[in-house]
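Just one chain follows, in the form predicted on its own, and it is written as structure tokens.
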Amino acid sequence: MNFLSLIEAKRDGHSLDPLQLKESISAYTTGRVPDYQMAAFLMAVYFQGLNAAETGALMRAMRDSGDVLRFPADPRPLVDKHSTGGIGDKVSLPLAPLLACLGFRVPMISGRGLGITGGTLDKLDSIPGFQSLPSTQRIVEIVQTVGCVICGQTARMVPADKALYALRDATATVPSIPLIVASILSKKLAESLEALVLTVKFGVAAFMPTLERAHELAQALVALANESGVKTRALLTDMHIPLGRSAGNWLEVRESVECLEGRGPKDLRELVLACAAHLLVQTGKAKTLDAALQQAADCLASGKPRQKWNELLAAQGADLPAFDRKLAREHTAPVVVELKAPASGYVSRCDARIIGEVVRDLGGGRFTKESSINYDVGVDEIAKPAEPIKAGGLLARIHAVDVAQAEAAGARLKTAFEISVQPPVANPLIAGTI
């Protein structure tokens, strides 16, 4: 094979034939191409384009680079959520259990965060004892007994996409649809599943910073996984605002938990019933749409999703002991400060790439993959557009490690929020379905 010859029909705008990038791929994974090669070939890709039979075709060389979990016959369909990333998106995190006591199996396979979008693996990895990274053998077994797992790709599942994104994140060629529905599509497909719901963000938050180019990314998606086999929707949901009143991974864990108890914030609660309820008519579980929503609801509302969690917590070796401890403790960063609004009248503003931004200054995101976390900072209790506030009212609550982070966060933090007169008028969270 001459990649050489690829990288320049690429640049010049031709298509490839759907083997070539099969076999460029199985080249790459394997050190025959190098990184510099497939650099150019990426970049090439970013300002090009890929159409839809070579992004099939990309996607399918990824998924089949590594190991593809199989599962025994079982009347449980399988099933996943995936999400474009966002702030205080943690709605896998009691949806994993909720889908569980549904009647389906769900080996959701999750990443880290970088950046200022937080990663599902952090937040459990702020658990005391959680193992995210059992073999492939354990996945199964575990989703098989308990009905969900949330957990890693292993060293041997997609090992593609682990190369190339790390080399999309150094040439600055992340933001492309054609290589971010192979990357998405390449994880969820070496799961095996039958169905997939998706949370495609837009905002100022997101990867997709317009509705118009978060529709053209969810349209992609679910084109190639309907056509691959797995009936998928795509669910466009606002991402200019926070999702929940927590951001920060031990934060984000204590909101998923009073989800799961019924205590948590109405937007959270409304995401997770809404993928549920469509994962329920994808399935032929519920023939309509607010059916599935009462169905999932009074699951939800039953308590055993709450006993699912722990069971997936304890399947994957978390200390549940200190996790209750954990849990009743009012905070664990060593400093806790309320940050006030300076006058009276209706939230207007939420800017959640500030809120993304200071969570990850306080040490809670990552400026490199090779970066360290402090599961236990952020920012939460945190005020939404629309809600009435009086002056010196709490705004939000930033956790630190000390009185100077705390002040740098919370100076930082005051340009998150704006105050007017009226009320704003609110946007729906969910913007449409694919």
Second form
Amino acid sequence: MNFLSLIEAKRDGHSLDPLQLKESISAYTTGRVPDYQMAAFLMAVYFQGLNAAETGALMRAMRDSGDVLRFPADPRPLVDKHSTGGIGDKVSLPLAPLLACLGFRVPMISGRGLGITGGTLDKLDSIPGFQSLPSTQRIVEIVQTVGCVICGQTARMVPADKALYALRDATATVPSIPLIVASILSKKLAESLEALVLTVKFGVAAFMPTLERAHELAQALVALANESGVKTRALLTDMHIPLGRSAGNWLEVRESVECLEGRGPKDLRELVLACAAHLLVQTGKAKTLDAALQQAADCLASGKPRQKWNELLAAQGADLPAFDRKLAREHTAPVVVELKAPASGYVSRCDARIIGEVVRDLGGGRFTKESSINYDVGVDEIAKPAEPIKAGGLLARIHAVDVAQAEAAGARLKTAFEISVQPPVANPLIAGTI
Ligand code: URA
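I have the form predicted on its own already, so could you send the form predicted in complex with ligand URA?
In what comes next, the whole complex appears, and the chain from above leads the way.
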């Protein structure tokens, strides 16, 4: 295999032979193609793109670079959800136990946060004792017994994506639709799923700033996943504003538990139920989306998903009494300060990007993959667009490690909000389905 000729071909805008692509990924993963050549190849792809056949070949080569999860035959369909990432997006936490109670098996392989985008594993790591990295064998055992697992990919799963993603991160080649599609689907397809629901975000705090770009990404994801035998739909969801009222690892776990208890923010509940409902329809467990939404809402109201959550935590090593004690504390960060509204009116802007930056700067996110994070800091009680507010009313609360950090966060957080005399037009959370 001559990797140089592959770089040249892509640089000059030619289509690549799928077999050569497959061999190149295998050669890179086993150290036979150096980083500098792969970096040049990625940049060529960034500028020239990949057609559908090339993207599929790349995705399959990445998926097959390591272990693919294998499950025993079972009437419960294997399903999962993937989000392209955002601020306050904690949907996976209440969704996994809800899906398990609806009769699915959910091998939810998740990631950590980087930059302003939160990561499901970081949220779960704020739970005392929780083990987010079980072995492949244990992942299968937990899925078979509990019905769901939420964990990180083992070193043996999709190693090509791990290496390529790190290289893309260091070479400014992350925002390429075919590379994103191959990366996301290589991991999801290593879970041997029957159905998948995607939430593809658009807005100031999303990978894709506009609805049009999110639509393009969603279409590419849905087309390749379906062609690969996984029944897939994508929901295009607004990420100009955070999801829910909390951003920060432990604060988001609290909000997820509220959702499982039938409390918590409306938008979070709406998206959790929508994801569950689409999977019910995709797998033939419900005939219409309305019937599926009712089925999911009834299941949530039954309290069973809340019990399932405890089962999931116990199976993944969590110390449940310590978790309950942590939940019972009003807050776990040393300093909590309130950000007050400067005037009366309606919240007309609540900028998810600024809120994400504030949480990261408080220590709740990572600047680099090696950064350690503080699980207890963040922002909660966030006032959302179109809500009426009085001068001196609460716009948000800041959870910080000390007063100086809280004050710095407050000065920045203020700029995330605007208040208007007239209520703004509220945008729907789900702008479309593909
Ligand atoms: N998430 C992924 O897993 N891969 C990408 O390339 C982008 C987002």
